[in-house]
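First comes one chain, alone, set out as structure tokens in the form predicted on its own.
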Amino acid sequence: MSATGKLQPEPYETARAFCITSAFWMVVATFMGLLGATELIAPDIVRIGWLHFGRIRPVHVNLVLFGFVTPGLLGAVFYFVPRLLRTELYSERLGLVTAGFWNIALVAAVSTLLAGATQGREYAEMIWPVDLLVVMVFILVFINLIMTVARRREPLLYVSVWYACAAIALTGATYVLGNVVWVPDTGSLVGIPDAILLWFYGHNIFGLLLTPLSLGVAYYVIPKACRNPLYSHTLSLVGFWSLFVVYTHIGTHHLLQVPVPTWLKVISIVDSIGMVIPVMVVLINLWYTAQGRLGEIHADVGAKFVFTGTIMYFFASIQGSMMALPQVQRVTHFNNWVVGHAHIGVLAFSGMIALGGLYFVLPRIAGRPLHSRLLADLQYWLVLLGSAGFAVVLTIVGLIQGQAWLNGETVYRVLPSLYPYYVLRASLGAILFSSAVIGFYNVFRTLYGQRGAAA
């Protein structure tokens, strides 16, 4: 309570709100993924029109992106930005309002997509009113962060602050462009220009939102957990600027088979290969920081999640660079190989780091230990098993599909050979859903359980 008698939010209330938001929507997102995977092996299992695969899939994708991973990363961001700047968050009240509107936007997205109201564009399915809500919450987040930066007592801006502010500012702008919000009726342009704009946005949701937020969390957690200074501040800035210079141009590598201008295809391929520069700069910096300190990483479950996420970042990025080559795309495009790659990038890399950041800050914002370290470790192994399993299974399925179609085989003759892998895929989905339920219980009890019980 303030001196005027008015109730004031406690410190880190915004971080708490985004942590519980992430944990809750991870349950919903993984359930939708499990239901969609089940319908691939038993299409008639659900006879409710608004739960068929064509509606469940965009709900699953958008909830993973905006319901689970992004709020989890923001939960850590709203904790470490004030600490790195040696000041309080500009407004915890604004942060709580933002978290509230964020959840309203998610509920609106789920409701409209299940009702069949969609723009029908990948990663940009949400209709115009929901788009406006999403843009509004990004603006509110940015105002809170940039005003905190303006009021800082620390003159040096650590790289994690750079990543967090840039991710929110650039994503707000690219979301407006990619969802064509100036055309409310359709949310799209016409023909090839629309495809180019869509994939500029679609790939940058990962490259300008999830990746910088994830790297910002990793740059904070790993040195703190290792009790070791960052290996190189200079390398951290090289990685920051090279990411934003190179990544923004690579979305067109999704359109190599369509009549997009050749010069744009060449730029996307070259920059896709060039992504090895920011990726390896970041990983060398983080891994050298942790050199000889893996015991400290293993001792902190949050740091263990984060460090594993950096390893997955290596695999996702190397695979992504390879997939941009036209000869490789002849086999890998338009099949489950791409779905497997997305699971490595979003779940195994960004999702792992989101969970790691969440578990790292939870004891600090709750003022007590985790409710259960055992449950957190169990969730770690379940997520690792599920994400690695998805990568292997969907890569195999993609190669079967790609080689069959390349050799002129018809689709229906390929489907029986995929069925066992789809069963395994659904089983892995059940593992991930179980991990989400365990995680939500652990997070909820840590934040809202009886104080002192865990100690």
Contents of the next structure:
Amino acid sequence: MSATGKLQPEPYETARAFCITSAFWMVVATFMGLLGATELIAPDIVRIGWLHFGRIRPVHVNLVLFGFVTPGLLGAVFYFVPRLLRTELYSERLGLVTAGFWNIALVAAVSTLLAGATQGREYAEMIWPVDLLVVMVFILVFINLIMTVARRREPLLYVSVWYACAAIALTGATYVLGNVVWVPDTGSLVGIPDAILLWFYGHNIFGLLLTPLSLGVAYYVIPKACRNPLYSHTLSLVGFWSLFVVYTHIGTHHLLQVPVPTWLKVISIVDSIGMVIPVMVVLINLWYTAQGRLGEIHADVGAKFVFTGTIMYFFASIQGSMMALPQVQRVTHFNNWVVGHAHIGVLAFSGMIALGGLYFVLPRIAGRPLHSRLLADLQYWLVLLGSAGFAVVLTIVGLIQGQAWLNGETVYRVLPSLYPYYVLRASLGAILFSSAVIGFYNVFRTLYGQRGAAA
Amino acid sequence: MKMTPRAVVIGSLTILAAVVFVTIWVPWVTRQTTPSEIYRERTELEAAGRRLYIANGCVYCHTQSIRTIDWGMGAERIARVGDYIADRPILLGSSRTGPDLSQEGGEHPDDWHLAHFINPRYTRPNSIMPPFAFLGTEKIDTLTAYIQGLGMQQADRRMARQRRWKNEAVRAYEAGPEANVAWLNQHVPQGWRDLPNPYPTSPAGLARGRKLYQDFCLGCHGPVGDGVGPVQPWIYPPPLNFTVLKGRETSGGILYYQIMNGITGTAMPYFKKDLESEKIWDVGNYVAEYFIDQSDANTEPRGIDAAYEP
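Next up, the form predicted in complex with its partner chain, please; the one we just looked at was the form predicted on its own.
Below is the whole assembly, all chains and molecules, this chain first.
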């Protein structure tokens, strides 16, 4: 090997960088969640200004979205896009630079949010300079993907590639729009239209980023693990286009009890119910692909994560459609039911698939088996237990709150009855934090451990 | 359908553009910009307080969005578009870990907020809000200015009431216990002053009263009812020492009325939203029995024998 050759990044260097990024930030993100949950049961436990609940809550949310789940999914994307196109990634070096800037953006986000530099809009908290960094990394990812597509040796684009390219392009656009980057000081519109835009954007972080990337990973991992061709190309098409048509309309279902135009509420409710179509079309396609081959799914821990994630997608989506019904929302709005729903969607669905994609590609990009299949299995069960526990506990809390408020109880009066569930929630947070530590150790040892390396 | 890169990227972006046109752009150009009847502009101090509200993530636990189905604080007025026309960003919130604050302005006097921000458990023992002592009193005052403006013109009316009655309450307190109690009692409608506590004092009732006292009253009036709870250093006039009520014609009805309605101008809030009727009588009995050491429970006039009596 020549001297310059050593400076060339190896194949899949970008995928490796995103995998370790995801594993690391999952530790930080779940720690923030655990800390926040602990503060809800012992509010005087932390007296440091920048670590109180109002500061760490947005850090938890943004790190889960942009630190753990998205990089995890991109780790798989940067592996399967070149594979599916029978080519190499356009530029591993650009990919590594992107991963570097991604981490810089995350550090910037965490430090500004903890310092109280925030725009105060849920999911769009990051201040303008950090927004620019985020937009830049999305552009860099998009360039790398689209140039890889342009240089492909495989003429047909597989459905996973559609989802990956569309997710990055659409999220780049909605991020700019949702964060109102043309107004650097507040990053917001004014009055009710700001709420409409915010929830359009907030919902699209799930609908146009996490969901398509997760589905792209599932479309890759499930047929591959089952060694079965995809059930239906037509269903892939219907699922892909209907997702973007339907999902983008429904953000206003967060504002059903707010004075926004009624026609907009009607659109959001109808399309929320309509979400059954893109969800079920994709799930039928994936589940029929795996029909009779669950043993193969079970045999690969990555595929096991991914398949479980698809089941959680079903629960999260059907629940989400129900929650858009005004009568249901009278009980569920403004309380922990919604937080439970968010944990099913982001942790149990896209988080599970991010971990699954990561574990599926890890042996392939590391060139050796997982450091420990046992630890990966343990993490699977801890994440499953933790997220299912969140769903149950937070739904109970939400029902207590929602029903009590409807009956005229004050928020303060209901607090003591929530306490035991808040303790359970923090315990589940401890389980998830442990699972993240185990996962980071396993990923790190697999990628950088010395075991089996040539002397 | 053949999925080319162009079809994927341009196609999905076109869908997005169409949806943005319908669900974002159309509501934006047709937005209502007329202020509502309670609207007023924020002062500079209030605007600075709002920035602190944003910086400290208050929006994650407090909504500013009163719905038609709400009963709690501020539910007298359902939110309208014109309330929000100057809010940039809008702070509707998404979770009521704490109460809605749309109409919080003037619910309490400033000194109550100071004590509450320093440690929310001082004024509300079961609260799970973080302590904001780290902000320092200057920032807490700025934040309080914003909070006291929530509700806009309605908040201003309540604040004017707070200031007016605070002057009287301070004067009465400084005139000594005798005059203070007389002043307190004289503002309770006569019917309530003549009314004894209709609930007989029972061990079960006292136990309920004790629990309620701990959850709602202890922070100000203290564990033994002498008015030196943790709030005491921060508020003026200070919390009442219940022993001064003894022998000064404080009936069960007066206690009930003051707990139900609060004493505007002082840090004593109203509890009619938190506590139902029996609970207020119970806590009144508890205070009378243990701290005032003088109870009129179950004395004449009692009316027709109540069905609940043993």
